[in-house]
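Just the one chain here, laid out as C-alpha cells, in the form predicted on its own.
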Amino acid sequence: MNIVPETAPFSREQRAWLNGFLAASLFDRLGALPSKVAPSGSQPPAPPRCLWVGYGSQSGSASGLARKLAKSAESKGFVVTVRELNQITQEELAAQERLLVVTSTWGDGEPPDNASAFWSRLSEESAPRLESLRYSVLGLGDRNYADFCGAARRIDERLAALGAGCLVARAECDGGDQTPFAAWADAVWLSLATKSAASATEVSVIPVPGPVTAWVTAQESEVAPPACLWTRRNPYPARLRMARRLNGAGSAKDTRHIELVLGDSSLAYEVGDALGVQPSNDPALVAEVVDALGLGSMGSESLGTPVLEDSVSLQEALMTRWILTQPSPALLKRLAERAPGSLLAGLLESSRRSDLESWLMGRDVVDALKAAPGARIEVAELGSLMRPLSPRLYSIASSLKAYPGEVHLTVGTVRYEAHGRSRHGVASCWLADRVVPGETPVPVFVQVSRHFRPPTDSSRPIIMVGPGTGIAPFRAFLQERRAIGAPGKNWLFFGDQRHSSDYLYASELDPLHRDGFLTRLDLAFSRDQESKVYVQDRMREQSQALWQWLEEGAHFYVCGDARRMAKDVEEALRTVIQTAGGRSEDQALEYLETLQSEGRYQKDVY
C-alpha cells in the first residue's frame, strides 16, 4: 500500500515506515481507509507492526548485522527503521513498541562512536520512562579484552532501568561464527510472535560464549555492492614480500613495515578498512602444549587423531585452529575437577575471582596445564575446551592508488618475559620471523571500517593523530589524498619513544613535509627529554591553529590505544574546544558530539 509516492525523497525503509503510518493514522480517524487509498468493500488494514533496529557499529560488522536483521523482520511483515543509535532521539525511543539493539564494544569497554551520543542520553537523569518499550539487545566483542561486550551490557541493564521489558535476554558473542546470532534472531521472532508481553518475556536466550560476525554487504544506500569472494571463512593466501624493521639501533621496540602482495585476488579495500590476517602458532608453543598433556611420549600418532567435525588433526588444531596464548574458562574448570587439590582449582573459588585474574596475567594454556598436575586431558575432549584461533585485524597502511595490487601493514610485534618463560605476540611475530617471503600464505581478508574514512570532500583539512603503529592508516589517507589530487590541507601528530630510533616512516613523512604536502607535521618523543610529551601535549600547545582549522571544517581523526592515549587526546580535544574556542565544559562537551555526529571526529582505537 503506497501513500507515499516512489520519487519522494526518502529512503526505503523511512517510506514504508511512512507508509504504513499514514494508512494507520488514517483508519483511526475515518474508520477506514479513503477509496484512493483502499478498494471498496475491502478489508481495513491492521494497524501496522512497526520494529525499530538500532545498531552501533565502528568497524561494520553491526551494521552488517543489523541489515541482516531488519530484511527477516519485514519477511516476517513488520514495518522497519534501522538507525544508527545515535540518530535516535530520547522522544523517538520513548515513542516505540519494539527495538532490537546490535552493538560492539569499541576500545576500554565503551560504545562505538555512532552509539556513544545515544549512551550519554540514555544515562542522563533526565531519560524517560520506557514502560510500553519492548527490546533485546545483541552484543559483539572479544574475549581477550577485559569489558567483554561492555557497551552491549551496560545499554541492556539501562534500558531496564528505566523500565522497558526485556524480549529475550542479551546475547553476548565472540568471534566469527554466525550460529549464535541465528539463534538469537529466532528467539527474537518467536517472542514477538506471542500475544502477550507477559508470556514474551518468558522467551530467553542463555549468553553464548561463542562466537559472532557477519560481513557488510550493503551500503547506507539501497544498492548493494557484489560479495566478495574472500573473506573471514575464506581468506584470500596473500605472499608476503617483506617484514622491514622500521625501528633503529637501540630502540626498544621492533615494529615492522609488511607488505602483502595480493596477486589475482582482485581484493580490493578503502584507506580507512583494516586487513584481518589468519595467523599460525608457534611452533614452539605446540611442542610445549604437546608436553604438557602427555602426548610427548605417544609420538606422532596422537597428533594425527580428528579432533574437529571437519576430520582436523591434533596437529593441525593446535597450530592453526585454537588459541594456545590464553587458557579458555573451560579448559581452566575442566583442569580444576580433575585435580580439586592443585593451585588452580583454589584459584577458581569463587571468592577468588581478582586472585584468578591477576595469575592470568601472562599466562597461557601450558601454564593452566601445569598449575593443575594430574588432570588428565583427553584428546576427544579438547575440542570443546580450547577457544577458537581468531584472525587479528590491522589498519592497513597503504591506499590501492598508489600501491595497486598491494597492502600494507603497520605492526608493532609482542615480545616479554613472563613467569620464567618467554611469550611472543601470535601475529606479529608469526610475520615478522616464521613467514617466508614469497612462500608462505598469509590468509588474508578485509573488514571494512565505514566509519573511518578520509572525508568525501578532499578540500576538507584533516587533523591526523597517530602514535606508535596509530601511524598507519594515516599513511594511507596521505597517500590517497596525494593520488587524488587533494587540495585540503593536512596535519599529522606522532609520536613515539626516541627521534633517533623510533620516527616510524620518517623517510617518507620529513620530504612530505617539506613540499608542502603534509601542511603540518608536530613530533612527540616521550624520552628526548627528562619531562615526557605526548602528542596530546602538543596537541595543547597549538591550541589556537587547532580550533581554527575545525572552525574551517576540518575532519579530526585518532588512532591507536584506546585504554589511555585515545583517552587522553579527547580530553586533549576539549580543553582546546573550552580554551581557544571560548566554550563551557558542558559546550565543549555538545561540541564534541556535534562533530561525531557530523562524521567529523573519528576514531580507529584497539
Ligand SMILES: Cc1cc2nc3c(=O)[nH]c(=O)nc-3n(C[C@H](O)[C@H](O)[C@H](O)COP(=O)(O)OP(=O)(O)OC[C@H]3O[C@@H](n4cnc5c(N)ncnc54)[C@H](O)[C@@H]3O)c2cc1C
Second form
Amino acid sequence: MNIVPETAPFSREQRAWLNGFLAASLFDRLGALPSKVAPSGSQPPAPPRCLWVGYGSQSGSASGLARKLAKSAESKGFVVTVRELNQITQEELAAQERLLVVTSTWGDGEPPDNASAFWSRLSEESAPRLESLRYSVLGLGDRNYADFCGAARRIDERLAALGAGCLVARAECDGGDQTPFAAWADAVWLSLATKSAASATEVSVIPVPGPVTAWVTAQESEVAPPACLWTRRNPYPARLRMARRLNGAGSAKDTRHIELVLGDSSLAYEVGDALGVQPSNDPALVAEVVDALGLGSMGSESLGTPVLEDSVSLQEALMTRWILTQPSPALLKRLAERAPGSLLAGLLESSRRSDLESWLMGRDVVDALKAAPGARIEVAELGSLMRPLSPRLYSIASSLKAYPGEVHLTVGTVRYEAHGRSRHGVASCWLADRVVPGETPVPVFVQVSRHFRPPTDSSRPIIMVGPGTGIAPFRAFLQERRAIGAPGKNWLFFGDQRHSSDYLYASELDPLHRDGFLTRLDLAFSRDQESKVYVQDRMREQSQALWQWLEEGAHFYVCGDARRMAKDVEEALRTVIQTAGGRSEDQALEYLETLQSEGRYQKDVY
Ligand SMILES: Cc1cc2nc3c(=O)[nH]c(=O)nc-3n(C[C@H](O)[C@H](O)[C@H](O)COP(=O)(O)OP(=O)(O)OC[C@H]3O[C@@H](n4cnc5c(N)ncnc54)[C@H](O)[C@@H]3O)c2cc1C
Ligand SMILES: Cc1cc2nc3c(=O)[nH]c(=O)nc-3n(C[C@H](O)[C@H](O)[C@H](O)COP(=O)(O)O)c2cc1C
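Same protein, different condition: the form predicted on its own was shown, now please give the form predicted together with the ligand.
Okay, now the whole complex, with that chain kicking things off.
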C-alpha cells in the first residue's frame, strides 16, 4: 500500500518502512487489523464494526453515560459515532446496523429537547423500516414522575415496531441511581459479541488499540468534567450565609436570595450549572406522621428503632431519608389491604384510577394514613413502604469569578393550603425557614448542565428570557460575562407580578442597564395594568430588534416555568421569526431547529 507520495523526500527504504508503518496504524484505527488477525492467505479482513450511540439529555446525565458507553465500546473495538438523537437523520438511522440509545425523560413524560425532533421523525407514519438495525435503549428517569422513563419506553417500542431487532431489553435508571447502567452495558456487549460470532459476515469483538471516535454534537464540550469529590451520593455540607427575601411588602410571593458558603470544599461549578440540595423534612410534619402512625409523641422510644442500613433510626429516616409529602404507591396499597372498607381502599379499585389521582393532589402521608382508619403499619415494614427523599435542583445564580467560594440561588418558596392544612415545599421552605445561617449543614452537589452555557465566543450577543426564579442563571451569566470582559451584547427579558414588589434583583439589574453592560432590559409585570403582560408579549413587541440580534448570531436562552412560560416563549420566538424574518411557518420551525442544533437556543426549564 502506497500512502507516502513518490515525490516525498525519502529514500526507497525509508518510504517502504513509512508505508508499512502508516498502513498498520491506519488499519488499527479502523479496527480491521488485516495483518494482525488474518494470516496471509486467509479470509479478507473484516470490515470495521460501527456502532452508533444516540443520546437525549437535558441536564447532562444521559450524555455522560453515553460518553462512558462510547469509551467502553471503543475498548471493545467498535468504531463509535456519538450523536444527540436530534442529529440522527431518518436516512442514517435506516442505514445503521447497531444503535444504542441513552435518553432521559422530561416535562410530563416528554423526550429532552435534543431528542424531541428525533422522536417526531420516528413517530411519523412515513418513518422508514429499520429491519437492518439492532438496538438497545437505556432510560433515565425518576419514579416520582407519573410517566417513569416514558420517552425511553416510547422510543424502544417504536424502534421495535419499525422492525429493528432488540439486542437487550431496555434498562431504566431511577432518580440519579445509575447502577443499572453497568449491567445493561455488559449485556449489550455480550449480545453484540454473541450475535456477531453467529453471523457469517462479522467477526467477534476484537480489542483494537486507538480506535476512531466521531463526536458529533453541537451543544456540548467534548472534554469530560473533572471528577468531583462531592456528588449526589456524597454531598458537601455547605453553610448558609443568608436567605434574604427578594419580594417587597405586599407581594403574593416569597422568593429568596440564598447564599451558601463552600468553605474549603473546592466545589467548583460553571455558570449554567444547577446545585443539588438534599433537604430535611419539616419537624412539624414528622410529628404529625408519628402521631398518625400511632407511635405516640416525638419523644417515644420507638423513634430510636433502626429502620435502615447503618442503624439509621426511625426518627432520622423520617427527618432526612423519606418523602412525607407524597404517599408511595406501596404504602397506599398496604393501607388499603389493611383497611378494606376504607375511603382509600375504594379509591384503589382499578376502575377509579383518575379519582385516585385527583384525590392524591396536595395530599401527604398523614392524609393517606387518615384515609385508612384502623390500618396498622409496623415500624419494621416502613422501610419498604416509603420512598427516598430526593435532592432538589436549583439553577445557580452566581459566578465563581464574581463570588469565589460561594454559590447563590434564587428560590421560590412553595406554600399553599390544601384539604384544611397548610403545606410547605420540602426544600424551599427548609432553606427559607429552618436552616440556621452558619450552623445547619446544607448538603449540596453540582449538577453539571452542559447544555446550558453562555457562548464560548464571548463576542456573541445573548438574549435571556428569565421571568420569576428564571432570572437565576442569567444573574450568573451577567456576572461571568462582566468578569471576563465579554464584548458581546446582553439582552434580558424579566417579568413577574408587580414592579413595586416583585422586580427581583432590581438593585443589580438597573445599574447594569444604566451603564450599558446590560444592553437591553425589557420588563413585563403582569398585574400592574388591567390586561396581563408577560415576557412573551414583550418579545413580540420587539420583533424587529430580536430578529436582528438572532441574525447577528445571538444565542437565545430561556429559564423558568416549563409548563406554560417556556412553551409561550417558544411560540413567541416562532412568531418573531415569521413576522420580522419573513419566514413561513415551516421555515420558522426549521430556523428554530437549526438554532437548537447549533446550541444557540438553550433551555433550563422546570
Ligand atoms: C434544573 C432545575 C432547576 C431549577 N431551578 C430552580 C430555581 O432556580 N429556583 C426555584 O425556586 N426552583 C427551581 N427548580 C425547582 C426546584 O427544584 C423545586 O422543585 C422547587 O423548589 C420545589 O421544591 P420543594 O421541595 O420546595 O417543594 P416540594 O415539596 O417538592 O413540593 C412541590 C410540589 O407541591 C405541589 N404543589 C405546589 N403547589 C401546589 C398547590 N397549590 N396545590 C397542590 N399541590 C401543589 C406540586 O406537586 C409541586 O410539585 C428547579 C428545578 C430544576 C429541575
Ligand atoms: C422538570 C423535570 C421533569 C421530569 N420529568 C420526568 C418524567 O416525566 N418522567 C421521568 O421518568 N423522569 C422525569 N424527570 C427526571 C429526569 O429524567 C432525570 O432527572 C434524569 O436523570 C435527567 O437526565 P438528563 O440529565 O440526562 O436529562 C424529570 C426531571 C425534571 C427536572
